[in-house]
Amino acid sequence: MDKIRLVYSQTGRAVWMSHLDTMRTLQRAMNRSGVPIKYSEGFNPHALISILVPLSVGTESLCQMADIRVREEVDLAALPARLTAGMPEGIVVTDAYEDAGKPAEVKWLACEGRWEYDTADPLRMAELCRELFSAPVVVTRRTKRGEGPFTVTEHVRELTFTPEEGFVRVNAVVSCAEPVVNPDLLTAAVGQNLPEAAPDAGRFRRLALYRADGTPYR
């Protein structure tokens, strides 16, 4: 055993947790389990442990996967709750197994939004977003470039807006891979294109990671 792929969720309070702490976080949880990480040779050696989709500050996710090297054999089937139990409330591990995909398999992204409005009708606010992204949008976005103009509607597979009681659903299949594109750009076009349907609030939670044929990604 070489090479195991962590599944987990994460969720509540642990939404606002940096890239840079969730690998610390899962880091420590398998110290705590006793799991025998691999580590880099060299003068700083570091955990051989890799997030495949990091998640932005501020985002829910059930999806998330992260590869792990180990030295030896782990039981996989006990793996999940024995990290659990090691990590803070919001982080819960689902599953864990070898054999996983390579990353650069992963393409689409499948998420689900809650635009919010306060006075809007939702029914109203729905139809003119459909109409909008009925056609090509274009969105303003900022890179490691600088700021530019980003067709989004170019990398979104499929997209639905379902209105409910005081908000709009929103269900989407983005790119995550070249480009990438963020959950939140969807609701930066409404504001940008059409200021009548922003809403007064919006988040989004990641649901599902698909290859560039539709399959599920594991």
Second form
Amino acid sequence: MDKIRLVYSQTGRAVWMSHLDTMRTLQRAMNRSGVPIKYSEGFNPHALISILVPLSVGTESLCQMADIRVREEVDLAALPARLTAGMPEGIVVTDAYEDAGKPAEVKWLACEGRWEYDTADPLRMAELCRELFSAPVVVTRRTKRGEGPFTVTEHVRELTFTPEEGFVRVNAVVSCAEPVVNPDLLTAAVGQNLPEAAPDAGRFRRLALYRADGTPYR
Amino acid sequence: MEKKLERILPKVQKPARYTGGEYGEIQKDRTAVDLRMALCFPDVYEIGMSNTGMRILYRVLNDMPGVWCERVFAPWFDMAKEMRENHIPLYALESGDPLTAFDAIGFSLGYEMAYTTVLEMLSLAGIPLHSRERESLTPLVFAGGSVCCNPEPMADYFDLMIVGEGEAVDREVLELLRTAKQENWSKADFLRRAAGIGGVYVPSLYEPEYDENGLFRAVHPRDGAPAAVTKRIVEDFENSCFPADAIVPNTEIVHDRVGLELFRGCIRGCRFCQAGHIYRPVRSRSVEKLLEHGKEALAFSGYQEITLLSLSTSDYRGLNGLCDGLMDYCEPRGIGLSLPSLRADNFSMDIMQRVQKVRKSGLTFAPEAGTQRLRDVINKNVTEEELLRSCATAFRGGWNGVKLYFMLGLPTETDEDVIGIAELADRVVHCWRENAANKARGLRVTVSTSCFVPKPHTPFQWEPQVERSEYLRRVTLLREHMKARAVTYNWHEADTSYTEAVLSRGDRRIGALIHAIWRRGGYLESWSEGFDLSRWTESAAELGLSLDDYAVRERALTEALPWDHINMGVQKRHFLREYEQAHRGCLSPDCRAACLGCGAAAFLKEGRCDNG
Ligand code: SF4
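Could you switch over to the form predicted together with the partner chain, since the one displayed so far is the form predicted on its own?
Full complex below, order starting with the chain above.
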């Protein structure tokens, strides 16, 4: 036994942690529950943990994955509960298994957004959004190399808008590898291209990961 | 979480400091408790969560049946602005409830520059700032912490202040408050009775008096309040609370590690040092107890680092055994043991070498003054020879960085003493050349100076602070004499030392000044983003107060001092004797070499300090 894939959810108050915060927290949870995690060699040894698709601050996820390396056998069936006991509120480990798919095989991310409208009618807003996204939509996005135009619709599949009480439910499947599309870009796209339909607040929750061929990623 | 809050969190820096929900947080059922306490820290989350006192009080108060103690920190500027704009009152992290929902609001005050932050936090909570404006019994607004050894500057704002160690007194105050609530006492009744609890100062029961020249003359107690308030301490430190299950933050904080408190107090008696005097008598924990605490806290927290906390770690008798025991536990688990600055003696260097086999952090020494003469004046018992010997050992062992801390503006300091700092730095460089194991890596010597701030309850409580222009002249003089390329010189701004000097020896009239500075926007003033001297000068002018009168005026030894009615253990006659010794340039022995009968031993049942 060497590599273990962990699946966990990160919701509620825990979504405000940064990626680095989450890394530290996972490592501490391993220490707390006595999981024999492997350390890197060298001058400043660090625990061998990697998070597959880092979560952006403020986004919830039901499908976070992390790979860890262990020094000795651990009881996989008991691991999720054991680790969850050492986690802060909002992080729940739901699964642990070996022989996981390669990280490079992740391609699509299904997510659900909640666009809140304080005064505008969600029915009308959903219509406007549908119209907007029926054609290619370009959004200005900031990357490490600066700001630039990005045709977000090229990297989104299955985009639906459902009016609800006070908000529009957005369901989308976005690319999460080459390129990485943060679903918040959809919110930004509305703000930039159709300000009258811009929500007063919007947040997304990740639901599931898929391979390039559309099969569930594990 | 409240919807309004969810909307502003994406807009602010480091939102994780405003959410709570960390590992180890204590949740209770609101309806199952009858006393709710907000433990407030007047600085940001990363600082407050690093504070040992906060960790202890959180545990001690939550252990009380029927009490739920929650945490409140000062929001950073961006968050404070968003909260005001969106009408979100200051709230506690555990429940998210506003401060107005609490019975008791207690501030932990460790430094004077936090005073305006206290006012802004109350204001953000919509709570009247002055004690007299709050007519009902609850919320009771009080404070504890080291700065309460001179409670006068904040006397107008707090209903009561706790002198000494809070873990000894807070419980009694809360029990009395519970009774008062149940029996519907008035606030005045409650405060009168609270004044009878040892270590409790109720400012409204003391009337200050000034003479015709505006000099402080005395305070007059009324309604049966005691003439002097004597601090309380934890007598049985060995068995006192150690919060092994303290909260582990979700985000990085300043001291993100387990901290072991080896002892309280200090045997040294450096004459400028307030902590070294107000925490007397020395009380220590046994090695066995500390090992137990350390292992327990590491197992609970999952931290990868542990450190030792105390005023002068090298003076801990069992340091060798403690380090060995901790290393035995930490090494196989990849946990780092870090030591705070140690004394420059051989014994300490030996331990440094053993402990820091893996990680070589820099060496830190605090000679405080550049010449032996001045070190004798301040009773800093370290010689140049010892310091250089320690450096030599360290350089031979492969260290290549040394940090040296000094103060400028100490009593009797001359230009020769200032230049002495540069000469000492040069000698450290020379020592490296002669001893370095590996010269290829080069040497870094960092010299830092801060401006001396005279503090209450020290032998230097009468001393003037040098004027800012004079401090800067000495900084320039020193800079001119720093020649070696390996030496970097950093100096602290004089402005905050000046304002700190005003506050630390302030009387009750300073309360209005704090208010005026707060009105001009003073908030989080220990951060450069929150400090502006012009707010101080303008406020002082408005009130007709002279800041210099508080900071740079030398007090006569016969003058009444605004904190004379607060008994921190060490008696005034001891300070007077030490003041005279200082001006004679004489050292005094530390508590282990000879007890000077400072008065602190009276706080222990057997009347003996841990000085043998
Ligand atoms: S009573 Fe003596 S031993 Fe105790 S702190 Fe004072 S001087 Fe030191």
